[in-house]
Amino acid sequence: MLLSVIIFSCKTKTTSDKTGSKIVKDEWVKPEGKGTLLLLTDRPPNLETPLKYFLLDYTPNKVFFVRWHLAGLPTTINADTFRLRIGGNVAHELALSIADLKTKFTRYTITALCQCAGNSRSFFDPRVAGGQWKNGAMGNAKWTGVKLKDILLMAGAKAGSMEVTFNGLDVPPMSATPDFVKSLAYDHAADGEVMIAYEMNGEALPLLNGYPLKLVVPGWYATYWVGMLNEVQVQKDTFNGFWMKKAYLIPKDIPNGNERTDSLAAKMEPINKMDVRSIFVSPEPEQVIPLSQSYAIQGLAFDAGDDITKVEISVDSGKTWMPAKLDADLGKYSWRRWHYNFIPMQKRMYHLQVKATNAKGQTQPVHQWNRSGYMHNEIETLSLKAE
């Protein structure tokens, strides 16, 4: 089977304001393979789901919101001669066919979260560079594939391996950019969570998604998520690519990845587990409600996999706070969704806030900020005007 996408270019729209300042305005593309998704970049291809679509439990494919770092994408992959190849500390070297995948292992599925760690960075304060994601870097899945540590057993990975690094077909524009290579520790590895995915949401990945394997690492933000996945190699010592030790940092033991402008932290470690979150799919922002009838507000709460408690609604700027509905459990590295009904009883803009709470007790803070605009958690609100 041979699978090909044609790579859009388009350009973001600018206007100015009456001060002549420019504004860059959302800019809505559909490239082939894909549904409507608001544009980042288009080299390498970044775009965002729009909100909408997380009114549903699962994230459609089509929609699901795409990341890449490198702008050397392959736009034609053929499944027939694709290999999957695992080499380093093992005692077999394999390469794997995706009929091999499908065939001489256990069929493995699990539902997860996948949220890109610059998730939502256009909304701190104040702002910081990258990609001025809103809430849509991120989507909600089934996903079918295999264990990696199936894998790891069957390539006789030897006792003593330190780590397993990942690498997939997108490659570097220049010579001095550094190659896409992530690593995980080799027991997080061999854990029987981690797996490599041929299938989400019961379809082929999308090319843009990944096709035709991705590594799926329940819990961690999508960093690790290798799309296109082609190499895999067990370590005997700690990997020190530019990916681990020099980008996607986050501030050493400090809980939310929290900094301030005029101290940034000392000690930084690679970015792993996702924050405790929660966020407002439905109303939109602004949006006029109708006055004294009951509402029903709609959102989302995730975490690592701890189990989202409870999530707390507040009209009144925090002081109180009320508790939403929570729906069905879809797994523990699903996100959950959650409902509120709000009746608002004057002709006013209110603006609602809200929290999550998982088993551990860890919930959100009232401000956040990074200098690298990861992990954005802080609690969220939501302006509606009531007439």
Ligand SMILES: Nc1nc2c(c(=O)[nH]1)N[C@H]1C(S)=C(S)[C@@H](COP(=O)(O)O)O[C@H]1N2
Contents of the next structure:
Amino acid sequence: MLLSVIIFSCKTKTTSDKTGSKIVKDEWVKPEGKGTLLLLTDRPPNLETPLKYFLLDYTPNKVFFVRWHLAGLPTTINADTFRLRIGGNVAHELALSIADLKTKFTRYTITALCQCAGNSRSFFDPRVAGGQWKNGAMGNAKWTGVKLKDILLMAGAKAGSMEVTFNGLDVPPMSATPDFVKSLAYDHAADGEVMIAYEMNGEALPLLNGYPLKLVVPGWYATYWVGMLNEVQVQKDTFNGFWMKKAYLIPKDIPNGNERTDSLAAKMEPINKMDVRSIFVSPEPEQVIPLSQSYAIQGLAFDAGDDITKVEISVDSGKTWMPAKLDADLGKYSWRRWHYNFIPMQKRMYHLQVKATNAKGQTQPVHQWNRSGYMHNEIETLSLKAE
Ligand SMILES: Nc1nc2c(c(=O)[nH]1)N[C@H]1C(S)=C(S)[C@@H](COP(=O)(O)O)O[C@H]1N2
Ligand SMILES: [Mo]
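Previous: the form predicted alone; requested now: the form predicted together with this ligand:
And the full complex, kicking off with our chain again.
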């Protein structure tokens, strides 16, 4: 299997609006084995899913977003010689082939949303450095593979182990950048939900999404979903790697990871569960909708798996809220589609807002910000013209 990111439009197209200010147009790419995606960076590949695909329950593999930190990605992976190695604080080290995973363990499938911690970073005010994602750094899929718990059992993970670490085949291009290694608390890793997927949506994973194996951590931000996973180490003690202790930190114990530009949080902790969010998917901003007719506004709501109970729409800047209809429930770790039949009665601009609430009563803030641009979940506004 070969990897090559072919950019068919790599010029940044700029035009000017009436005021003369520069408008940067989207750039598109079609890497080998994938569909057309929005380009953020090509080395390493960081590619965003176009919003229109979020009208589907599951995000097709071909247009599933792509996010890598290190430019050293293997361009070929031999499925026959590939081994997943399990070691560290275990009774028996294992080297499992893909065939071993498929035949020696119980097959397990779960639907779960994979959302980058930095999804929607471009909407932070003030702006935050990092990948300027819109809402497309996420996707919903059916993941099939093996429960990590079953693998830890076969390896005879020793009692009292503190954590489990995960490493993939990608390597730093320069020795200055630390290798991408993530960790989970041992009890979390062995909870029977965390799994190693060899299929997404019933097919092998695309190379750019972590072929042949990806760790799936339902409800947690995608930074933990280590792709091209080839090494699992059971750790006796706490793991102190760069990607756990220096990167991917959020303000500690503060709802929605919120902090203020003029008083940054004093204590930080590793990012973990996804916060509650809802977004608009259709129509797209500034679209014209017909007057005095019912128009279906559609979107998505999701959280860490605590059950979205309510999605509400406001057309008066949040003074009053009306319930949207929740569509099919695809599982607690899935996103939930919703729709709202909107009948605009006046010829004017409407500013719709959407807000989700979960079974724990957690909901979305009016304003949210943090220094790293993570967990974006402030209430979204969609401006539409009725005529
Ligand atoms: N090996 C490896 N796994 C990784 C990463 C990485 O850089 N290397 N990035 C993580 C991050 S931050 C995200 S958002 C998801 C993205 O998964 P995708 O590329 O399949 O969309 O992969 C995660 N797993
Ligand atoms: Mo991410």
